[in-house]
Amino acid sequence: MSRTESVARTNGTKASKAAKPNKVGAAAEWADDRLGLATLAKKNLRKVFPDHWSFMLGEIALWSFIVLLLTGVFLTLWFRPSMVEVVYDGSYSQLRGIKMSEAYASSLHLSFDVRGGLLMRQMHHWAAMVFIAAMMVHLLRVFFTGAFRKPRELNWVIGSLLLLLGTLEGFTGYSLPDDLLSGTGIRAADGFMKSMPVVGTYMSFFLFGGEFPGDSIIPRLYTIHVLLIPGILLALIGAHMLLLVYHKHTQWPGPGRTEQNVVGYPMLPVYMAKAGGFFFVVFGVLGLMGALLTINPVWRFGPYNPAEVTAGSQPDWYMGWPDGALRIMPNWETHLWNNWTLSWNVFLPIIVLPGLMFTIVMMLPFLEQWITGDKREHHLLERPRNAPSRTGLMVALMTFYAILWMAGGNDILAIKLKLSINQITYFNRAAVFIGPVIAFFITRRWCISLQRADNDKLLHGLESGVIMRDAQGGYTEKHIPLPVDKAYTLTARARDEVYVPDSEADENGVNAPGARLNKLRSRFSRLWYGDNIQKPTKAELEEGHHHAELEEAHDAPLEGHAADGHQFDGRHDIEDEHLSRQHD
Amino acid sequence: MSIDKREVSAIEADPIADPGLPAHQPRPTDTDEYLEKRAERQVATLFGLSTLFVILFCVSYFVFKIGDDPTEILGFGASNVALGGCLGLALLCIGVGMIQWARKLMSDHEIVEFRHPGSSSDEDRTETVAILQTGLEESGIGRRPLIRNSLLGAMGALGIVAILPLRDLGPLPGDKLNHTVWKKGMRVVQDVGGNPIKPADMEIGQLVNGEPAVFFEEKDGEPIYDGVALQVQKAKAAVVIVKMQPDDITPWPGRENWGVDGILCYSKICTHVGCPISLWEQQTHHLLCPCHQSTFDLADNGKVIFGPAARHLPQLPLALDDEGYLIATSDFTEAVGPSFWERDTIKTGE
């Protein structure tokens, strides 16, 4: 299938030869003899990626997983996840005699007393925060390029749920410490718990073995942090991976490069040196964070203490805007019949709302397929300008997400700013809502916008900023025709089709089955696609030729004439060409 | 199964047909010897410097004391410093020099690989429907309702066994978020120390952080209350004294007499999701939660005046005992700390 047999060269002169050859010969030998290998090896050693930076994301997500998984394991061998009271005598004088949670002795006792604890204490913290905001970016990249496309929705649910199990999993590690931040953190879960309804108070006491904060939460959520998440994270990464492979990866439009074929460098030895070298450098630069940029230095919060507090309590920044939905809720609860309180101020935006955006989140490519219609495979990759209405939805996600996590840190902009929280407070309660309805309508307009001026490149060519008058005074720009491969790939997408539903009722008068439903979603389809600017037709693009050669019989007469500059209009070669007068 | 489901959306020569792929470029390395040969040494020499940083790095393990002081180096801690700098350099090293050996050197040739439809071919798909049909009438799960319908039972019933150990995860809430230690008589210290207090050692305005006395107290030569069980106790009984004009307190109805000269004592809790309250703005009598900003009165009954949470700051009566010193006179008569279901079925204090 592949072309590989013409790439099968090297740089060297000389074949190269093995230094052994019949030592590794026969170690091959028998491995295959057992398992196989070779005709594994034989479909996947050559395998295709193409290359583009935005690729890379995802991996940095993958390889910070990595260093998550070292790092953790070096953790693992000091820190002692039990709340069982003891005396700090450890280097750091300033809590020496002071009782504390074994949880938080132990942290202090790999910070200060183990070598490079602190190290591997910093890198783990680190890696979990650019781990989850790699996948977050990652996922934007592939919704903005209609990446999740058919047959790829499936390993989007699968990414979806890896971004919600590594915030779940990044806050089940900062909690471990049990230093007064992080205790702060686990006494809001706990409140969030007793908010559900009905099960709320008997959520809690499970969780803590009792009254909070009881002495089985640190034991129970390191269990849940070193074993329950790490192994569905590995499960579902490894999933992820397999249907990549299966799939092939994505490429972006260009000339030869299709939605059947995929161009790019073979696995062996490129992208493994590539990637492999990538793997090297995000844990590097994890190394070097961990060495300059303290990160969670529980020496000097203190032990957890129920009754204390420090001023600006924040979680890590990926629980920022559910914390933020919960400081800008309006204060509601409702008083059932037996008195029974549904407290809606904390179980709507901490409970309730997270949840739904996953569930939105996750939903995305089955929407955009049933208002699309669209079933279709698509491995060539969108610009987010040629899907306006998709670019728009997702920056109105974003937005959302940026006023919540805006508000998650209200009371440290009300400082830095000198405002007051309250207005901010109420700003933030009306932003949510309108932002994200702003955001989607300038972002649509800004796409057609950049459809429109693609257009004009193409019909018309590029602006070379030569200007030329003519006999009569009248002056002109010079267009520059686009070059093939460019025009090529501007060109490559499909036309967006509007949904039409069927004629709604037939001869008799009876409404087709689901004919409401259609009627829906034609207009979300128009919605959708009914503004975007399409690519120009065959004979929109001869015609806009057609005008850029009597642009240049127009401009004949002038030609062999001393209008200096002239010769860079595009139409000319260009060679040893210089302008006659430097301008000063 | 239709066709069109299967189809593999495709750009078709409209309006320009596909150029094809662009002829190889030589890279300047492919061409110039030197220039390879310069790239074959940065390669090397970024691995050789890899293994470099590796020795400086147990060089600095055994050299750099680590102790109490994790700001000598600018801030940094010095051994921190320095086995992070040599482990990130060690590493990043070996990273570029992989890469750039894959782009300067290794084959630069671009190949095409095609590729195949996500799903099976419709053979396939035929074969594995006949198969499984196969297999499920020789199970003869069809024909045997009363296995199958049984099977399902039993393995439904299974799914007990799987959720009722759970049980003794945690014991059951009964009433106990209903109560805290306080009760009638005991004595509101303050939370340094456990000193009692007296109405005339507080000024107009000033906050005190208190608990309640008997975390102080020992029976036995131990403490009553020690390690887990007063973490417990002490998440539901913190609570602040704070001393106001009398003029500004403005009491509910019952709870006229729940001060002393002015002072009056609440919960610490927040009512919304339980964090310690700690900021006290002494001119608004206005107690600010630093982890969502609700904002509670306490001159008007711990009323809620901003943020998130919904219910006032439940308040603990206060008296004085027999030598003049700051008492409560019952248990909170509500729930404290963050609102649940259950929290206004159950009638707490006396």
The other form holds:
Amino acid sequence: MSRTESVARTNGTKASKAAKPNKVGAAAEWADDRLGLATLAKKNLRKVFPDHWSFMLGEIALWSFIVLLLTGVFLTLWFRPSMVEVVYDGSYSQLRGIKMSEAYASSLHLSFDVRGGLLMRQMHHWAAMVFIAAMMVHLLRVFFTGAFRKPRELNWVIGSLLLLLGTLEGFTGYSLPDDLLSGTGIRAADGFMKSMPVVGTYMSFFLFGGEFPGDSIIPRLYTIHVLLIPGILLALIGAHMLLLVYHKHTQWPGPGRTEQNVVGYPMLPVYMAKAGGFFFVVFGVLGLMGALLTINPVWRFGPYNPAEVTAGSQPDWYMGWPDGALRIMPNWETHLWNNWTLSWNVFLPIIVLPGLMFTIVMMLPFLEQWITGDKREHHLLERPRNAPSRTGLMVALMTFYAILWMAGGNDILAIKLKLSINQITYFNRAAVFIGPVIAFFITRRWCISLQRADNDKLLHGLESGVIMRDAQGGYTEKHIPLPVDKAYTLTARARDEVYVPDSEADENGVNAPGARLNKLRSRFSRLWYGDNIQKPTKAELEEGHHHAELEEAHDAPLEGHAADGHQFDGRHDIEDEHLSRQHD
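Taking the form predicted together with the partner chain as the starting point, write out the structure of the form predicted on its own.
Shown below: the chain alone.
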């Protein structure tokens, strides 16, 4: 065999060995052939996400939920969801020898005898608080910036359901230790159910396994808390994230950002590294809170006894607003045939009002779409000031929530401020109706004023603080042009179009279908847009710039040097080009 043939055979052997994949590669190739993972990963790992601090609010909610799952798994290893009565003989001496349920005894055991148990309990509770708070603030951010508009209406509904389920999950977890405070909350829930006409008593008997307190409520709440609601939450969070990726992330307007693209960082490695680091930040903060800030000290309250009530008892903060509605509701009852009593004073504020509020929140995207008639897709966010009525509506709802939340602590306020609890109640009864209206109009006028200030900046530039004197002795302030990115942001919005219905009747005088509804929609549209200040037209912008150039040219000889009109023109040429794209 010649040397050339030997070298060729050697190279061929090496090539065949290199072409043959190793075991890991073979397994990956096998999975990719059947699942298409490589194509899916290649597409989504390079997915671009915009970068802004407000987008982290949703991440806080997500990472708090992960902490809830991790700490919850730890707690399930020692918690016993049983109402069987035992005598406590643990290390907490003040309750030793007291009869209590196994659920409460295991809570004490977790707090005092399990290494790290109290830390996990408190981290779990704080994570629940942060989870609900982050979802609320994230919901506000989405609404104020218009991120709920088409095609994200369904994601808004999913987010609203997550908030509702998170609240119910918090209540069920809060009730599991079976201490006197949580038992008082369960007793109240029993009364809430019984206020529902016809079905209330049946629901109470089914849930409690007989008359309150029964012997089944803690095991059933445990099943709901660790299986039912978390499973639904996981499914909804997965759907929420999938829709986020499918519709692409919204972004703030700016140069280079359009409705068709996303400007930001790819998921791998930049965004994934930032998100992973942020998870450890959230985990660390919750760890510090669990270690340093006491929450729900069940050993202070003692075991639940139906004959006792904790003085000054308050629910967790996210349940404060329906409790406040209950406290300020007048004592309205209806007695039918001396046998049945309809407790409107409980049924309306606890059953009807929360359901109505969550329904209104879920319907907000569809309500605005109906009023405005806007069927376009929106991927650029909107500044809150550019939607005054929308911003005012949410502030009104926030005010309504805040007044009810404050009413939930009317007894504490009366004690701390040395006021009459009756006067506080009467004030809240009036404020809950008047306050949201005042908040709406103040917020709306505030936003319109900010719109007018933005237009002044576009037309006349920024105030420089330099005062100049002309030949006639008059004084004027020199204005400097806006930066290109700032001007772009201020003009990156569409003009508001009030809905005008077609003719109510045809040539034969027959009313068109839905004429009354369209007329009502037109009225709402006029109210919605009201006194909004529209962005300047191209002609108005050119006139304002021309006026500024004349002033600058007139004042330049007094300054002793040439005016920088060239830079001014160049910047606003770009703004004019952007405005022409917006209008034409």
